[in-house]
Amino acid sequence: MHIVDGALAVPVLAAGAALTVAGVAIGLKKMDYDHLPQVGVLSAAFFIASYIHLPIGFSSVHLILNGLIGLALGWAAFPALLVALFLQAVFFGFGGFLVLGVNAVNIALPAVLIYYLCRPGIQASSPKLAAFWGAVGGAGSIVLTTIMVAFSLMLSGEAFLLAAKATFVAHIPVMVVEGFVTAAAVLLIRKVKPAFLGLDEEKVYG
(Lines of atoms letter the chains of each structure in order from A and count residues from 1; the text may use other names and numbers.)
(Lines give C-alpha, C1' and ligand atoms only; values in the text may rest on other atoms or scores of the structure.)
Protein backbone atom coordinates (compact mmCIF):
# COMPACT_ATOMS: atom_id res chain seq x y z
CA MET A 1 0.00 0.00 0.00
CA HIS A 2 3.10 2.22 0.05
CA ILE A 3 3.39 4.63 -2.88
CA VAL A 4 7.04 5.12 -3.81
CA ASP A 5 8.96 8.35 -4.27
CA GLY A 6 8.82 9.76 -7.79
CA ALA A 7 5.34 8.46 -8.61
CA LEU A 8 3.21 11.42 -7.57
CA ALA A 9 2.85 15.01 -8.78
CA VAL A 10 4.19 17.82 -6.58
CA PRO A 11 0.72 19.27 -5.74
CA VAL A 12 -0.40 15.80 -4.53
CA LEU A 13 2.74 15.48 -2.37
CA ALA A 14 2.16 18.96 -0.92
CA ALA A 15 -1.51 18.27 -0.15
CA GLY A 16 -0.63 14.95 1.50
CA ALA A 17 2.06 16.55 3.64
CA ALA A 18 -0.25 19.37 4.74
CA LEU A 19 -3.06 16.97 5.67
CA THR A 20 -0.65 14.75 7.59
CA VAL A 21 0.77 17.69 9.55
CA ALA A 22 -2.78 18.74 10.46
CA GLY A 23 -3.74 15.16 11.41
CA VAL A 24 -0.63 14.66 13.56
CA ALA A 25 -1.23 18.00 15.31
CA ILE A 26 -4.81 17.01 16.17
CA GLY A 27 -3.65 13.53 17.20
CA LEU A 28 -0.98 14.86 19.56
CA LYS A 29 -3.45 17.33 21.05
CA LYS A 30 -6.05 14.63 21.70
CA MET A 31 -3.53 11.96 22.82
CA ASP A 32 -3.84 10.79 26.40
CA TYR A 33 -0.19 10.48 27.41
CA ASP A 34 -1.05 7.81 29.99
CA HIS A 35 -1.77 5.61 26.97
CA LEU A 36 1.50 6.38 25.19
CA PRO A 37 2.67 2.73 25.51
CA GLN A 38 -0.54 1.64 23.76
CA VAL A 39 0.24 4.01 20.88
CA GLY A 40 3.72 2.50 20.67
CA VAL A 41 2.39 -1.08 20.69
CA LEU A 42 -0.06 -0.39 17.87
CA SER A 43 2.57 1.51 15.89
CA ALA A 44 4.79 -1.59 16.19
CA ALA A 45 1.85 -3.83 15.20
CA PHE A 46 1.46 -1.85 11.97
CA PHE A 47 5.22 -2.05 11.38
CA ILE A 48 5.18 -5.85 11.73
CA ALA A 49 1.88 -6.42 9.88
CA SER A 50 3.46 -4.94 6.76
CA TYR A 51 5.65 -8.05 6.60
CA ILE A 52 2.71 -10.47 6.53
CA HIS A 53 2.25 -10.84 2.78
CA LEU A 54 -0.56 -12.52 0.87
CA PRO A 55 0.47 -13.85 -2.55
CA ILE A 56 -1.69 -12.42 -5.35
CA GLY A 57 -0.76 -13.84 -8.77
CA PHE A 58 2.80 -12.80 -9.56
CA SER A 59 2.81 -10.17 -6.81
CA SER A 60 1.72 -9.90 -3.17
CA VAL A 61 -0.09 -7.56 -0.78
CA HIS A 62 0.34 -7.14 2.96
CA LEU A 63 -1.77 -6.58 6.08
CA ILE A 64 -2.18 -3.00 7.35
CA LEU A 65 -4.38 -3.18 10.51
CA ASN A 66 -5.30 0.51 10.29
CA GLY A 67 -8.93 -0.36 11.12
CA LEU A 68 -7.96 -1.89 14.48
CA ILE A 69 -5.51 0.96 15.14
CA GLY A 70 -8.21 3.52 14.39
CA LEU A 71 -10.73 1.80 16.68
CA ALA A 72 -8.20 1.89 19.54
CA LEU A 73 -6.55 5.28 19.01
CA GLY A 74 -8.84 7.60 17.05
CA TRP A 75 -6.88 10.70 15.99
CA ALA A 76 -3.76 9.37 17.73
CA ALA A 77 -3.54 6.93 14.81
CA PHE A 78 -1.92 9.76 12.82
CA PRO A 79 1.29 10.06 14.90
CA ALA A 80 1.41 6.29 15.51
CA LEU A 81 1.24 5.44 11.81
CA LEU A 82 3.53 8.30 10.75
CA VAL A 83 6.30 7.03 13.05
CA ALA A 84 5.91 3.45 11.73
CA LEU A 85 5.95 4.61 8.09
CA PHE A 86 9.02 6.78 8.76
CA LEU A 87 10.92 3.87 10.31
CA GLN A 88 9.94 1.59 7.42
CA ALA A 89 11.33 4.19 5.00
CA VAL A 90 14.55 4.55 7.02
CA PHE A 91 15.34 0.89 7.60
CA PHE A 92 13.77 -0.88 4.62
CA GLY A 93 13.18 1.75 1.97
CA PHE A 94 9.40 1.21 1.91
CA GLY A 95 7.68 4.14 0.20
CA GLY A 96 10.04 7.06 0.62
CA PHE A 97 10.50 10.35 2.42
CA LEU A 98 8.97 12.70 -0.16
CA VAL A 99 5.80 10.62 -0.32
CA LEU A 100 5.63 10.02 3.44
CA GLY A 101 2.85 12.57 3.97
CA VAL A 102 0.64 11.04 1.27
CA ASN A 103 1.22 7.49 2.55
CA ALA A 104 0.46 8.59 6.11
CA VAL A 105 -2.79 10.38 5.27
CA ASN A 106 -3.93 7.53 2.99
CA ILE A 107 -3.61 5.06 5.88
CA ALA A 108 -4.34 7.20 8.95
CA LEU A 109 -7.37 9.19 7.76
CA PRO A 110 -9.41 6.00 7.08
CA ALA A 111 -8.42 4.83 10.58
CA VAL A 112 -9.90 8.01 12.08
CA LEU A 113 -13.07 7.70 9.98
CA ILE A 114 -13.50 4.08 11.13
CA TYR A 115 -13.15 5.27 14.74
CA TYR A 116 -16.18 7.52 14.39
CA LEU A 117 -18.18 5.07 12.25
CA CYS A 118 -17.61 1.77 14.07
CA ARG A 119 -16.62 2.56 17.65
CA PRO A 120 -20.21 2.73 18.97
CA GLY A 121 -20.83 -0.68 17.40
CA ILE A 122 -17.90 -2.46 19.07
CA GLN A 123 -19.23 -1.29 22.46
CA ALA A 124 -22.50 -3.19 21.93
CA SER A 125 -23.46 -5.63 24.67
CA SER A 126 -23.89 -8.35 22.03
CA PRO A 127 -20.52 -9.97 21.10
CA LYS A 128 -21.88 -10.87 17.65
CA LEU A 129 -22.84 -7.26 16.97
CA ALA A 130 -19.45 -6.06 18.23
CA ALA A 131 -17.70 -8.58 15.96
CA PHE A 132 -19.79 -7.39 13.01
CA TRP A 133 -18.72 -3.79 13.55
CA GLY A 134 -15.13 -4.91 14.06
CA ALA A 135 -15.26 -6.66 10.68
CA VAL A 136 -16.79 -3.56 9.09
CA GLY A 137 -13.96 -1.49 10.60
CA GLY A 138 -11.22 -3.85 9.41
CA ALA A 139 -12.54 -4.26 5.87
CA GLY A 140 -13.83 -0.69 5.58
CA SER A 141 -10.46 0.84 6.46
CA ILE A 142 -8.82 -1.08 3.59
CA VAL A 143 -11.59 -0.04 1.18
CA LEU A 144 -11.07 3.63 2.12
CA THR A 145 -7.26 3.35 1.98
CA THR A 146 -7.25 1.71 -1.46
CA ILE A 147 -9.66 4.37 -2.77
CA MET A 148 -7.38 7.12 -1.43
CA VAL A 149 -4.25 5.46 -2.87
CA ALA A 150 -5.98 5.06 -6.24
CA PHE A 151 -7.17 8.68 -6.09
CA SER A 152 -3.62 9.87 -5.28
CA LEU A 153 -2.30 8.01 -8.33
CA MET A 154 -5.08 9.25 -10.62
CA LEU A 155 -4.46 12.87 -9.58
CA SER A 156 -0.83 12.47 -10.67
CA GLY A 157 -1.64 11.60 -14.26
CA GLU A 158 -3.76 9.41 -16.54
CA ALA A 159 -0.77 7.08 -16.92
CA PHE A 160 -1.50 5.83 -13.40
CA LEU A 161 -5.18 5.02 -14.07
CA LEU A 162 -4.49 1.32 -14.69
CA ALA A 163 -2.28 1.13 -11.59
CA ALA A 164 -5.04 2.78 -9.54
CA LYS A 165 -7.60 0.16 -10.67
CA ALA A 166 -5.11 -2.68 -10.08
CA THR A 167 -4.42 -1.41 -6.55
CA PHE A 168 -8.09 -1.67 -5.61
CA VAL A 169 -8.63 -5.12 -7.15
CA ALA A 170 -5.41 -6.53 -5.63
CA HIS A 171 -6.49 -5.51 -2.13
CA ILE A 172 -9.93 -7.17 -2.16
CA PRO A 173 -8.46 -10.30 -0.42
CA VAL A 174 -6.84 -8.00 2.17
CA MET A 175 -10.24 -6.43 2.88
CA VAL A 176 -11.67 -9.89 3.65
CA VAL A 177 -8.69 -10.99 5.80
CA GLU A 178 -8.55 -7.73 7.75
CA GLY A 179 -12.29 -7.94 8.37
CA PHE A 180 -11.85 -11.35 10.02
CA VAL A 181 -8.68 -10.34 11.88
CA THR A 182 -10.18 -7.14 13.29
CA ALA A 183 -13.43 -8.88 14.31
CA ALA A 184 -11.44 -11.56 16.14
CA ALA A 185 -9.20 -8.95 17.77
CA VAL A 186 -12.22 -6.95 18.98
CA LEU A 187 -13.80 -10.06 20.53
CA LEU A 188 -10.54 -11.08 22.24
CA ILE A 189 -9.73 -7.59 23.58
CA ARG A 190 -13.30 -7.16 24.90
CA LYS A 191 -12.78 -10.31 26.98
CA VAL A 192 -9.23 -9.87 28.26
CA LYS A 193 -8.56 -6.11 28.34
CA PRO A 194 -11.42 -3.87 27.19
CA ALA A 195 -9.52 -0.80 28.42
CA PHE A 196 -7.08 -1.33 25.53
CA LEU A 197 -9.86 -0.21 23.18
CA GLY A 198 -11.06 2.38 25.68
CA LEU A 199 -14.40 0.61 25.94
CA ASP A 200 -17.03 1.51 28.51
CA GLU A 201 -17.34 -1.72 30.52
CA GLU A 202 -20.87 -0.83 31.65
CA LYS A 203 -22.00 -0.72 28.01
CA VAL A 204 -20.07 -3.84 27.07
CA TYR A 205 -21.15 -6.03 29.97
CA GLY A 206 -24.46 -4.37 30.81
Contents of the next structure:
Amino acid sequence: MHIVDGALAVPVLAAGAALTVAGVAIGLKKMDYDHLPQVGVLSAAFFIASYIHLPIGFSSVHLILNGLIGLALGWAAFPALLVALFLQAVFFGFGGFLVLGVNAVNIALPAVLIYYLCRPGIQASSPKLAAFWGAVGGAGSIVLTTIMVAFSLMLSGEAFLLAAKATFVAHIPVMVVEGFVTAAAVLLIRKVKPAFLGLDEEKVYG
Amino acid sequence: MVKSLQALLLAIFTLLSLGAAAHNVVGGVYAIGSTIEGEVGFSNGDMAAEGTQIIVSDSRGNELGRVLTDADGLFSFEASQRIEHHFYADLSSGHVLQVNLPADELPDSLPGGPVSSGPVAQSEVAAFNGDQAALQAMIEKAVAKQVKPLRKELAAYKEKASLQDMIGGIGYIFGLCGIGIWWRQRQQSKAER
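With the form predicted on its own done, generate the form predicted in complex with its partner chain in the same format.
And the full complex, kicking off with our chain again.
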Protein backbone atom coordinates (compact mmCIF):
# COMPACT_ATOMS: atom_id res chain seq x y z
CA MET A 1 0.00 0.00 0.00
CA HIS A 2 3.02 2.23 0.18
CA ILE A 3 3.65 4.28 -2.92
CA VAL A 4 7.38 4.66 -3.56
CA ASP A 5 9.35 7.75 -4.41
CA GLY A 6 9.32 8.65 -8.08
CA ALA A 7 5.85 7.38 -8.93
CA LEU A 8 3.90 10.55 -8.26
CA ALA A 9 3.81 14.04 -9.72
CA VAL A 10 5.03 16.99 -7.66
CA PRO A 11 1.60 18.65 -7.15
CA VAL A 12 0.25 15.37 -5.78
CA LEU A 13 3.18 15.11 -3.39
CA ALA A 14 2.66 18.69 -2.23
CA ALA A 15 -1.08 18.20 -1.75
CA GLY A 16 -0.47 15.01 0.20
CA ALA A 17 2.05 16.73 2.45
CA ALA A 18 -0.31 19.65 3.06
CA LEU A 19 -3.22 17.36 3.91
CA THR A 20 -1.02 15.37 6.25
CA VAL A 21 0.14 18.49 8.07
CA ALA A 22 -3.49 19.56 8.47
CA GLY A 23 -4.54 16.09 9.63
CA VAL A 24 -1.72 15.85 12.14
CA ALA A 25 -2.55 19.31 13.48
CA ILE A 26 -6.19 18.34 14.00
CA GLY A 27 -5.10 15.02 15.46
CA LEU A 28 -2.75 16.60 17.97
CA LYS A 29 -5.40 19.10 18.93
CA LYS A 30 -8.14 16.53 19.39
CA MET A 31 -5.94 13.94 21.04
CA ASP A 32 -6.78 13.11 24.60
CA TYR A 33 -3.32 13.17 26.15
CA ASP A 34 -4.30 10.67 28.82
CA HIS A 35 -4.45 8.19 25.95
CA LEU A 36 -0.98 8.98 24.65
CA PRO A 37 0.41 5.54 25.57
CA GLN A 38 -2.44 3.95 23.62
CA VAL A 39 -1.60 6.05 20.58
CA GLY A 40 1.98 4.85 20.91
CA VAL A 41 1.04 1.19 21.20
CA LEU A 42 -1.19 1.33 18.13
CA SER A 43 1.46 3.23 16.21
CA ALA A 44 3.94 0.49 17.08
CA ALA A 45 1.40 -2.17 16.06
CA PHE A 46 1.04 -0.55 12.65
CA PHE A 47 4.80 -0.20 12.32
CA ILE A 48 5.24 -3.94 12.80
CA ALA A 49 2.06 -5.15 11.08
CA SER A 50 3.29 -4.18 7.62
CA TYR A 51 6.39 -6.21 8.14
CA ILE A 52 4.79 -9.48 9.15
CA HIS A 53 3.60 -11.38 6.12
CA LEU A 54 0.95 -14.00 6.65
CA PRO A 55 1.06 -16.71 4.03
CA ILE A 56 -2.33 -17.51 2.50
CA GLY A 57 -2.22 -20.14 -0.18
CA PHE A 58 -0.32 -18.91 -3.19
CA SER A 59 0.36 -15.44 -1.92
CA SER A 60 1.07 -13.59 1.28
CA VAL A 61 -0.54 -10.58 2.83
CA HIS A 62 0.34 -8.22 5.60
CA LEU A 63 -2.09 -6.46 7.85
CA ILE A 64 -2.48 -2.73 7.66
CA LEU A 65 -4.69 -2.28 10.71
CA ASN A 66 -5.75 1.25 9.83
CA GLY A 67 -9.41 0.38 10.47
CA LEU A 68 -8.72 -0.70 14.02
CA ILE A 69 -6.44 2.28 14.60
CA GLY A 70 -9.13 4.62 13.30
CA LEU A 71 -11.80 3.07 15.50
CA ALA A 72 -9.62 3.43 18.56
CA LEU A 73 -7.98 6.78 17.91
CA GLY A 74 -10.14 8.89 15.59
CA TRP A 75 -8.19 11.92 14.42
CA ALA A 76 -5.20 10.93 16.54
CA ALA A 77 -4.65 8.22 13.89
CA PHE A 78 -2.90 10.89 11.81
CA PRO A 79 0.06 11.54 14.11
CA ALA A 80 0.22 7.85 15.09
CA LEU A 81 0.36 6.65 11.49
CA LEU A 82 2.70 9.41 10.33
CA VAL A 83 5.27 8.46 12.95
CA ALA A 84 4.97 4.78 12.07
CA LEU A 85 5.21 5.44 8.32
CA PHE A 86 8.25 7.63 8.83
CA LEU A 87 10.00 4.93 10.82
CA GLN A 88 9.04 2.30 8.24
CA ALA A 89 10.69 4.44 5.59
CA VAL A 90 13.81 4.80 7.75
CA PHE A 91 14.17 1.21 8.89
CA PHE A 92 12.55 -0.90 6.18
CA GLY A 93 12.74 1.38 3.15
CA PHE A 94 8.96 1.18 2.63
CA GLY A 95 7.72 4.07 0.54
CA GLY A 96 10.02 7.05 0.78
CA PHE A 97 10.41 10.44 2.35
CA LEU A 98 9.00 12.50 -0.50
CA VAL A 99 5.80 10.47 -0.65
CA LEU A 100 5.43 10.30 3.11
CA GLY A 101 2.64 12.86 3.04
CA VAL A 102 0.64 11.07 0.36
CA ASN A 103 1.07 7.71 2.05
CA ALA A 104 0.01 9.13 5.40
CA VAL A 105 -3.16 10.66 3.94
CA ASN A 106 -3.98 7.50 2.01
CA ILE A 107 -3.83 5.41 5.15
CA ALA A 108 -4.91 7.82 7.88
CA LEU A 109 -7.86 9.52 6.20
CA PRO A 110 -9.74 6.22 5.74
CA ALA A 111 -9.01 5.51 9.40
CA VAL A 112 -10.68 8.78 10.40
CA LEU A 113 -13.65 8.14 8.08
CA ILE A 114 -14.09 4.68 9.59
CA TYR A 115 -14.08 6.27 13.02
CA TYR A 116 -17.09 8.39 12.12
CA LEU A 117 -18.78 5.65 10.12
CA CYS A 118 -18.43 2.59 12.35
CA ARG A 119 -17.88 4.06 15.76
CA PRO A 120 -21.58 4.03 16.74
CA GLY A 121 -21.83 0.48 15.43
CA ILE A 122 -19.19 -1.03 17.67
CA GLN A 123 -20.88 0.48 20.69
CA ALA A 124 -24.03 -1.54 20.02
CA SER A 125 -25.21 -3.60 22.93
CA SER A 126 -25.27 -6.79 20.87
CA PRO A 127 -21.76 -8.23 20.49
CA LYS A 128 -22.69 -9.71 17.11
CA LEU A 129 -23.68 -6.34 15.75
CA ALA A 130 -20.52 -4.78 17.17
CA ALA A 131 -18.38 -7.46 15.54
CA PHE A 132 -20.15 -6.84 12.25
CA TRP A 133 -19.37 -3.15 12.40
CA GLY A 134 -15.81 -3.98 13.38
CA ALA A 135 -15.51 -6.13 10.26
CA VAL A 136 -17.01 -3.37 8.15
CA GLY A 137 -14.47 -0.95 9.60
CA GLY A 138 -11.53 -3.29 9.05
CA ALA A 139 -12.41 -4.15 5.46
CA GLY A 140 -13.81 -0.71 4.64
CA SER A 141 -10.63 1.10 5.58
CA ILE A 142 -8.68 -1.07 3.12
CA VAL A 143 -11.24 -0.40 0.38
CA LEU A 144 -10.97 3.33 0.99
CA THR A 145 -7.19 3.17 1.05
CA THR A 146 -7.01 1.30 -2.28
CA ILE A 147 -9.32 3.90 -3.82
CA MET A 148 -7.13 6.71 -2.51
CA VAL A 149 -3.95 5.02 -3.70
CA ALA A 150 -5.50 4.61 -7.16
CA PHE A 151 -6.65 8.22 -7.07
CA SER A 152 -3.17 9.54 -6.25
CA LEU A 153 -1.75 7.42 -9.07
CA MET A 154 -4.40 8.74 -11.43
CA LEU A 155 -3.57 12.35 -10.59
CA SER A 156 -0.01 11.51 -11.57
CA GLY A 157 -1.05 10.19 -14.95
CA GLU A 158 -1.90 6.53 -14.48
CA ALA A 159 -5.32 5.43 -15.69
CA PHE A 160 -7.61 5.40 -12.67
CA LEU A 161 -9.65 2.31 -13.47
CA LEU A 162 -6.59 0.26 -14.29
CA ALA A 163 -4.71 1.33 -11.19
CA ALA A 164 -7.79 0.98 -9.01
CA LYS A 165 -8.51 -2.50 -10.33
CA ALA A 166 -4.92 -3.65 -9.85
CA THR A 167 -4.68 -2.39 -6.28
CA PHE A 168 -8.20 -3.50 -5.41
CA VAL A 169 -7.78 -7.06 -6.67
CA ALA A 170 -4.40 -7.36 -4.97
CA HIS A 171 -5.93 -6.33 -1.67
CA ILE A 172 -9.07 -8.48 -1.60
CA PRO A 173 -7.37 -11.05 0.67
CA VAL A 174 -6.18 -8.21 2.90
CA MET A 175 -9.74 -6.91 3.17
CA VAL A 176 -11.02 -10.32 4.25
CA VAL A 177 -8.26 -10.91 6.77
CA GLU A 178 -8.44 -7.36 8.06
CA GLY A 179 -12.21 -7.62 8.47
CA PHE A 180 -11.88 -10.75 10.58
CA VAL A 181 -9.00 -9.40 12.63
CA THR A 182 -10.75 -6.12 13.37
CA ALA A 183 -14.01 -7.85 14.27
CA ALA A 184 -12.16 -10.20 16.62
CA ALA A 185 -10.21 -7.31 18.11
CA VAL A 186 -13.38 -5.32 18.70
CA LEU A 187 -15.05 -8.29 20.42
CA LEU A 188 -12.02 -8.97 22.58
CA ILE A 189 -11.45 -5.36 23.57
CA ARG A 190 -15.13 -4.90 24.41
CA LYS A 191 -14.88 -7.77 26.85
CA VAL A 192 -11.45 -7.22 28.29
CA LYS A 193 -10.82 -3.52 28.23
CA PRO A 194 -13.59 -1.35 26.79
CA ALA A 195 -11.66 1.76 27.75
CA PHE A 196 -9.11 0.96 25.07
CA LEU A 197 -11.65 1.75 22.41
CA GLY A 198 -12.99 4.58 24.55
CA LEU A 199 -16.22 2.68 24.91
CA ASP A 200 -18.75 3.42 27.57
CA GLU A 201 -18.76 0.36 29.81
CA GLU A 202 -22.36 0.79 30.81
CA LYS A 203 -23.44 0.99 27.22
CA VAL A 204 -21.61 -2.16 26.27
CA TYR A 205 -22.88 -4.19 29.19
CA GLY A 206 -26.24 -2.49 29.55
CA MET B 1 1.26 -14.39 33.62
CA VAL B 2 4.89 -15.16 32.84
CA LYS B 3 3.80 -18.18 30.89
CA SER B 4 1.34 -16.27 28.75
CA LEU B 5 3.97 -13.62 28.10
CA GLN B 6 6.38 -16.32 27.03
CA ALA B 7 3.78 -17.78 24.71
CA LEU B 8 3.13 -14.35 23.23
CA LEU B 9 6.82 -13.68 22.66
CA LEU B 10 7.23 -17.12 21.12
CA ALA B 11 4.32 -16.46 18.79
CA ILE B 12 5.79 -13.10 17.79
CA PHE B 13 9.23 -14.48 17.06
CA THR B 14 7.82 -17.40 15.11
CA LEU B 15 5.86 -14.99 12.99
CA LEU B 16 8.90 -12.80 12.46
CA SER B 17 11.03 -15.67 11.28
CA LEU B 18 8.37 -16.74 8.77
CA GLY B 19 9.94 -15.20 5.71
CA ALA B 20 9.40 -11.70 6.94
CA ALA B 21 9.83 -9.70 3.77
CA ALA B 22 8.68 -6.32 2.68
CA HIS B 23 6.72 -5.69 -0.46
CA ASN B 24 9.27 -3.36 -2.00
CA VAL B 25 10.50 -3.13 -5.53
CA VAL B 26 14.00 -4.48 -5.80
CA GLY B 27 16.28 -4.80 -8.75
CA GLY B 28 19.79 -4.44 -9.92
CA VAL B 29 21.87 -4.07 -13.05
CA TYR B 30 25.27 -5.59 -13.75
CA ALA B 31 27.59 -5.12 -16.66
CA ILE B 32 28.96 -8.25 -18.33
CA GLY B 33 31.24 -6.90 -20.96
CA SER B 34 29.19 -4.44 -22.93
CA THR B 35 25.94 -6.23 -22.11
CA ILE B 36 24.01 -4.86 -19.17
CA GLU B 37 21.96 -7.48 -17.42
CA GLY B 38 19.40 -6.66 -14.85
CA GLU B 39 16.53 -8.02 -12.88
CA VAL B 40 13.47 -6.47 -11.34
CA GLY B 41 10.98 -7.86 -8.89
CA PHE B 42 9.45 -7.50 -5.48
CA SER B 43 11.24 -8.11 -2.27
CA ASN B 44 8.80 -10.88 -1.32
CA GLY B 45 10.36 -13.00 -4.04
CA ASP B 46 7.90 -12.38 -6.86
CA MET B 47 9.58 -11.24 -10.03
CA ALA B 48 8.20 -8.59 -12.34
CA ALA B 49 5.58 -9.75 -14.82
CA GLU B 50 6.83 -10.90 -18.21
CA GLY B 51 6.95 -8.05 -20.67
CA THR B 52 7.41 -5.28 -18.15
CA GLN B 53 8.91 -2.35 -20.02
CA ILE B 54 12.28 -1.01 -18.91
CA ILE B 55 13.20 2.44 -20.16
CA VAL B 56 16.92 3.02 -20.57
CA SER B 57 18.24 6.56 -20.64
CA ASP B 58 21.50 8.44 -20.18
CA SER B 59 22.29 10.78 -17.30
CA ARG B 60 20.61 13.71 -19.05
CA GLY B 61 17.38 11.81 -19.53
CA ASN B 62 17.74 11.11 -23.26
CA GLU B 63 16.18 7.79 -24.01
CA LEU B 64 18.61 5.16 -25.26
CA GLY B 65 16.14 2.37 -25.76
CA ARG B 66 13.50 0.15 -24.25
CA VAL B 67 13.70 -3.50 -23.31
CA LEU B 68 11.19 -5.98 -21.97
CA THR B 69 11.63 -8.39 -19.08
CA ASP B 70 11.43 -12.12 -19.60
CA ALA B 71 9.47 -14.62 -17.48
CA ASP B 72 12.03 -14.47 -14.67
CA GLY B 73 12.00 -10.69 -14.45
CA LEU B 74 15.39 -10.50 -16.18
CA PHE B 75 16.31 -8.14 -18.96
CA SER B 76 19.44 -7.29 -20.89
CA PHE B 77 20.55 -4.21 -22.75
CA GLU B 78 23.44 -3.88 -25.15
CA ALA B 79 25.41 -0.75 -24.29
CA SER B 80 26.87 1.11 -27.24
CA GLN B 81 28.48 3.93 -25.32
CA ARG B 82 30.54 4.08 -22.17
CA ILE B 83 28.25 6.42 -20.28
CA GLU B 84 26.09 6.22 -17.23
CA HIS B 85 22.92 4.24 -17.88
CA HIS B 86 19.65 4.85 -16.05
CA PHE B 87 17.02 2.15 -15.89
CA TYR B 88 13.40 2.90 -15.06
CA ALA B 89 10.61 0.38 -14.69
CA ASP B 90 7.00 1.05 -13.79
CA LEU B 91 5.35 -1.97 -12.21
CA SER B 92 2.05 -0.10 -11.72
CA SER B 93 0.26 0.54 -8.44
CA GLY B 94 2.93 2.99 -7.43
CA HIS B 95 5.78 0.52 -7.71
CA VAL B 96 8.64 1.99 -9.68
CA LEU B 97 12.26 1.00 -9.90
CA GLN B 98 15.11 3.33 -10.71
CA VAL B 99 18.65 2.00 -10.91
CA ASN B 100 21.84 3.38 -12.35
CA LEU B 101 24.82 1.72 -13.89
CA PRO B 102 27.90 3.94 -13.62
CA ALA B 103 30.03 4.35 -16.72
CA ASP B 104 33.15 2.83 -15.18
CA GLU B 105 31.53 -0.60 -14.94
CA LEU B 106 31.41 -0.78 -18.72
CA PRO B 107 34.46 -1.89 -20.70
CA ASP B 108 36.91 0.68 -22.02
CA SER B 109 36.50 -0.60 -25.56
CA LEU B 110 33.19 1.22 -25.92
CA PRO B 111 33.28 4.76 -27.30
CA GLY B 112 32.63 7.76 -25.10
CA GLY B 113 34.30 8.16 -21.74
CA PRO B 114 37.99 8.16 -20.92
CA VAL B 115 39.98 5.16 -19.86
CA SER B 116 40.05 5.30 -16.12
CA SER B 117 41.56 1.99 -15.16
CA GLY B 118 45.07 3.42 -15.41
CA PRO B 119 48.27 2.38 -17.14
CA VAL B 120 49.00 -0.56 -14.83
CA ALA B 121 46.25 -2.70 -16.25
CA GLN B 122 47.29 -1.66 -19.71
CA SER B 123 50.88 -2.83 -19.37
CA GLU B 124 49.83 -6.09 -17.77
CA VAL B 125 47.52 -6.90 -20.58
CA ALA B 126 50.16 -5.83 -23.11
CA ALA B 127 52.44 -8.64 -21.94
CA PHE B 128 49.98 -11.18 -23.24
CA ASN B 129 50.31 -11.83 -26.96
CA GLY B 130 46.97 -12.71 -28.33
CA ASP B 131 43.55 -11.31 -28.82
CA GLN B 132 43.44 -8.95 -25.87
CA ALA B 133 39.89 -7.86 -26.38
CA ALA B 134 38.61 -11.42 -26.56
CA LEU B 135 40.56 -12.40 -23.48
CA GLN B 136 39.28 -9.42 -21.57
CA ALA B 137 35.73 -10.22 -22.55
CA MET B 138 36.20 -13.80 -21.43
CA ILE B 139 37.57 -12.72 -18.07
CA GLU B 140 34.75 -10.30 -17.55
CA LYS B 141 32.18 -12.96 -18.36
CA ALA B 142 33.76 -15.46 -16.02
CA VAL B 143 34.03 -13.00 -13.16
CA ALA B 144 30.47 -11.79 -13.70
CA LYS B 145 29.22 -15.36 -13.52
CA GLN B 146 31.01 -15.91 -10.24
CA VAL B 147 29.93 -12.63 -8.72
CA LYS B 148 26.28 -12.79 -9.75
CA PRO B 149 25.00 -14.96 -6.90
CA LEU B 150 26.96 -12.86 -4.43
CA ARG B 151 25.37 -9.72 -5.80
CA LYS B 152 21.94 -11.25 -5.50
CA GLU B 153 22.59 -12.31 -1.94
CA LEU B 154 23.94 -8.90 -1.05
CA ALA B 155 20.89 -7.17 -2.54
CA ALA B 156 18.58 -9.47 -0.61
CA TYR B 157 20.57 -8.85 2.55
CA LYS B 158 20.31 -5.11 2.12
CA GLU B 159 16.55 -5.37 1.76
CA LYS B 160 16.11 -7.53 4.78
CA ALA B 161 15.48 -5.53 7.90
CA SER B 162 16.63 -7.22 11.04
CA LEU B 163 14.90 -7.76 14.33
CA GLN B 164 17.04 -4.93 15.65
CA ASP B 165 15.44 -2.56 13.17
CA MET B 166 12.00 -3.52 14.38
CA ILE B 167 12.82 -3.24 18.02
CA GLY B 168 14.58 0.03 17.29
CA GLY B 169 11.50 1.38 15.55
CA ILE B 170 9.23 0.39 18.42
CA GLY B 171 11.69 1.97 20.79
CA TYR B 172 11.52 5.25 18.87
CA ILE B 173 7.72 5.23 19.00
CA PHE B 174 7.67 4.60 22.74
CA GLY B 175 10.36 7.20 23.24
CA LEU B 176 8.25 9.77 21.39
CA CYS B 177 5.32 8.88 23.62
CA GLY B 178 7.54 9.33 26.63
CA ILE B 179 8.51 12.81 25.45
CA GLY B 180 4.85 13.63 24.89
CA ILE B 181 3.89 12.46 28.35
CA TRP B 182 6.78 14.33 29.95
CA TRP B 183 5.86 17.52 28.08
CA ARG B 184 2.23 17.10 29.12
CA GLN B 185 3.28 16.62 32.73
CA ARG B 186 5.30 19.83 32.62
CA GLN B 187 2.38 21.79 31.22
CA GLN B 188 0.14 20.45 33.94
CA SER B 189 2.49 21.17 36.79
CA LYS B 190 3.04 24.66 35.39
CA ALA B 191 -0.71 25.22 35.28
CA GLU B 192 -1.08 24.05 38.86
CA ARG B 193 1.45 26.54 40.13
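Note that the rigid core is defined as the largest set of C-alphas that superpose within 1.5 Å between two forms. Positions refer to the first chain, counted from 1. Note that the structure is a prediction, hence the values are computed from the model and not measured.
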Align on the rigid core first; then say whether the Cα of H35 has moved by at least 2 Å between these two forms. no
